[in-house]
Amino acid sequence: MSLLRYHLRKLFMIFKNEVLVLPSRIVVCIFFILLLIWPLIFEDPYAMRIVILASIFAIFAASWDLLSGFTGQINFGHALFFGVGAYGAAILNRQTGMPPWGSIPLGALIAVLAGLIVGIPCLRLRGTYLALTTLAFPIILASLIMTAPEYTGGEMGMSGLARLAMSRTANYYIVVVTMLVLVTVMWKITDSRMGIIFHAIREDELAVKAAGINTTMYKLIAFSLSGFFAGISGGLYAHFMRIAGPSTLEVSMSFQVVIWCVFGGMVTIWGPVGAVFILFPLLEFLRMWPEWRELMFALIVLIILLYMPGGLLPWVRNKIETECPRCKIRNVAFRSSCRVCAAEMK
């Protein structure tokens, strides 16, 4: 008992000194429990869904991240990734029967080889060469699907695919927590030395490669790793919703992820994820007026653009959170002195 006692004081020590010392750790805080929370609170399956997906589409956000926001490989063609996943996790769940908690991991799987594909006759160019040629992988695989339609489905994609599970809370539990761990994960890895590396890469690749670092490496490892992301959210969104189809391999998919990240906040990780909760369910209230809804949507995106072109959710915690001149700790923006160091704060 007294073992108990022991490590949740530790617990709420941790908690205290960690969490609630700063503003933007408290809000990640109560999101992950309003997330966990939410269908005890809303019971409405619209308002379900509408979390789902966008927890879905959140994982694919931080996954282009990962890959284009941190190592500077932009990549317009992120869509192939998610369509993989999806093709992937369907084809295996209906040639073989494979339930979903085998097919989506596989058809991530996939979008790793995919990734690999894309990533090694793409490893030497650079900029717009390399955002068009990455364009150009979803438009060719969309063709190799019509071509084959016994096992893709041809243009009306596969339907009737395994559910995640036979009841909506438990879907919405399934595909939440994937994303709260995915989305931690990937947070864990740009805070590593690996993410340092992919960083550094972004900065200035020749010194890196002066300093012995094998950039090539690192680069397919980070397009491996977006592929495997993006897959796993592909494989949610097919078994969500039963079907794999040319849509999730469309130009638009590939912009969408590019807007929701520019939006929330390039080179953050948790800067996507809070774009596509906000952008995702404001375009499900923006159907309520469908001739205006496209002008209004993007209004609202080009002025957070250019007024706050570094992302809306930087800008945010810019306004209260400031960081110490000293030792880079950050601390509540009313401060006078830092929280660590006791350096003053300008």
The other form holds:
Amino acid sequence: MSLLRYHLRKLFMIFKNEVLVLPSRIVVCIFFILLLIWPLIFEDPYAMRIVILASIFAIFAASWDLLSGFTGQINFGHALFFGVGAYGAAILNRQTGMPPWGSIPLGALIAVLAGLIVGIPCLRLRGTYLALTTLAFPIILASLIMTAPEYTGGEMGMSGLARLAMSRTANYYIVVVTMLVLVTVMWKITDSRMGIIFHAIREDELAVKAAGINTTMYKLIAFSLSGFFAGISGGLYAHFMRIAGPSTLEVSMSFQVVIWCVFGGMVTIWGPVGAVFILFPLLEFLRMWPEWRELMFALIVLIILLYMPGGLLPWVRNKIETECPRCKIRNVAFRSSCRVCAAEMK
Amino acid sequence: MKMIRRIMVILLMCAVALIVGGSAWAGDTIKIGIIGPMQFVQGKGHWNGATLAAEEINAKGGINVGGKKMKVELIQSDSNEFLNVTDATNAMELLMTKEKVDFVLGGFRTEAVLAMQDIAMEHKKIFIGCGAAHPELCTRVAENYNTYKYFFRGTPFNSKLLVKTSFLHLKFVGDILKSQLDIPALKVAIVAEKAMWADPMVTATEGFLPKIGMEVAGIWRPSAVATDLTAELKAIQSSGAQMIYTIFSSSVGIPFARQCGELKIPAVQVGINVEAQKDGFYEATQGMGNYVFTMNTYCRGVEYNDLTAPFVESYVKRFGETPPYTADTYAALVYGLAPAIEQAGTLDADKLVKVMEVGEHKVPSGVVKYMVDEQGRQLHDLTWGPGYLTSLGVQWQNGKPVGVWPNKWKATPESQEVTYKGIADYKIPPWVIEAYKKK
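Could you please show the structure of the form predicted in complex with its partner chain, as a counterpart to the form predicted alone just displayed?
Below is the entire complex, every chain and molecule, led by the chain shown above.
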């Protein structure tokens, strides 16, 4: 009993001293709590649908950030992983009757395979060349899908997939909890030793090689991990929409993910997630002006990027928090001295 | 500050009045969602057709629902389905849960309609598809009737039958060429835009041509947005093809027809050219689109029955163009849904399904009768053939679209000839006649 009390006390102290001291962390906590209690407050199925889809795309966006943001392997064909995950789950579900809890992770593993297939030939490429090469892969796969309509459904895709769950609320919790877990995992990966190597590869690959690190292996890991998470989001999408079609491989899908990441702030994981939760509902809100919807959306994105080139969320974060010039620990903006080293904040 | 507070109160009161007033008004209306790609011609067709129908129904006092006249209220929903399938499903969910519509009409892209269909079925709302042609939409009804029985195809007839009709057009023109130009074996160039939907059609055409004694001269797949097709046309000319079977849904249909006319390629164009279905085709091709043949649903001057001309003319008068096939939301509302509601005396979807799936009714493009499959299961798919729906073969002649098929068409050797009122003779382009008469 005392042990439990000790751990609870420790948890409370961490929460008090590590979370409550920074506005960004409080916002993340509120975001988590709000998502988890949302269906208890609002039973609106339409709003739940928007949150579900936003959660699916949040995983997708974060997975792009993991590969392209952190490792610097600019991927303009990220829809490939999403599409492979969706089709993989759909084929397994339709052909073998496998339930979603089996077909989604297995579909994601097929996406990992796709990540390796794409990653290996792309290892020799960098920058623009890599970006343009990756752009071609989803287009190639879409063509392949058309050549085997008996297995893939051709133009109309594979429909009638098993539902994730029978009720909208259950669907909501499955997707939202999966998103929260996977995004946390991705964030932890980027915060680990592997994440530091990813960063280093992006900044100076030659220097990393010189340090004796196998960059080829790490780049392949990045492709595979990114493929896995994007594959999970593709599988969730297919089972939620109950269809996996060629639209999952469209170029617009690949570019959408780039827009989310750049808008939210690259190399953060939480930036793209926040961006999806802002932009996806925003696009729905703009339905009120159907003729102007796309234009208004584009204008909003453009204005944000023009004035906040580092992304919206890092900009907001930098406004409310400052970094200690001595120990580099973040502090709330109004503090005059650092909360850790007590250095004067400029 | 007081001023701001006052404005806020007024705005709030207005919002409350709108919500209360809106819902009170909504009680006496039948809410019908019209979903489609509203920024594109297909969605505009959905909306225009439905607008015409709602005006006509409301002018007569509305629909009689169990002794109470209820007016029709249309709710427009932009599915944006060409660009974003997810968007389309959100639009459908919005119609179901926020707008609380009683019925939905529309949809175009098969992949999006399949996903939208699931949402409508979940809410047990009747959804009349007016755009997507894939048979799967109706196969689902037969295979899982209890779930999908609320879906009906409004237009067009399914894609297998569309292909069949297109092949009939090919044979029709081929027979004319054979008899008038004395060409024993025709060579056909297949020109299909580089798009996924065209792939199975190309394969089917390749297989079909030898069956009717025609030879495949070659297959050309230009980009859907190509602007210069000189190379393809020269290659077609070199191949010796007398016919060009077109499969175009995009803008490529205009430069292809224009350059074909400019170069006087000695081959006739038959098939599907969506651009040639539009009224502005002749101007767009700078007058070179003459003699192009395409499948279409409506053509001014051609009448399937007594309902065709009034609909086409009132549509042209109101919107300044010939109705596209997606404007058959008009027929689905006026001749399908409204009479069914009056007959059933209720808006209850289950009771309406029973009424809608039996019998047949006349529409401006023929007669609608819902099919059953080989096992006798309800498909809610449209019956094709003489006496039902056939569509038209339309050729541009002297700058105007003219209906040329069916012209003394017999579906089987035993069946009666079919020729609709206003059908004219097919004309072979003079440069084609000249080219083959010399030989």
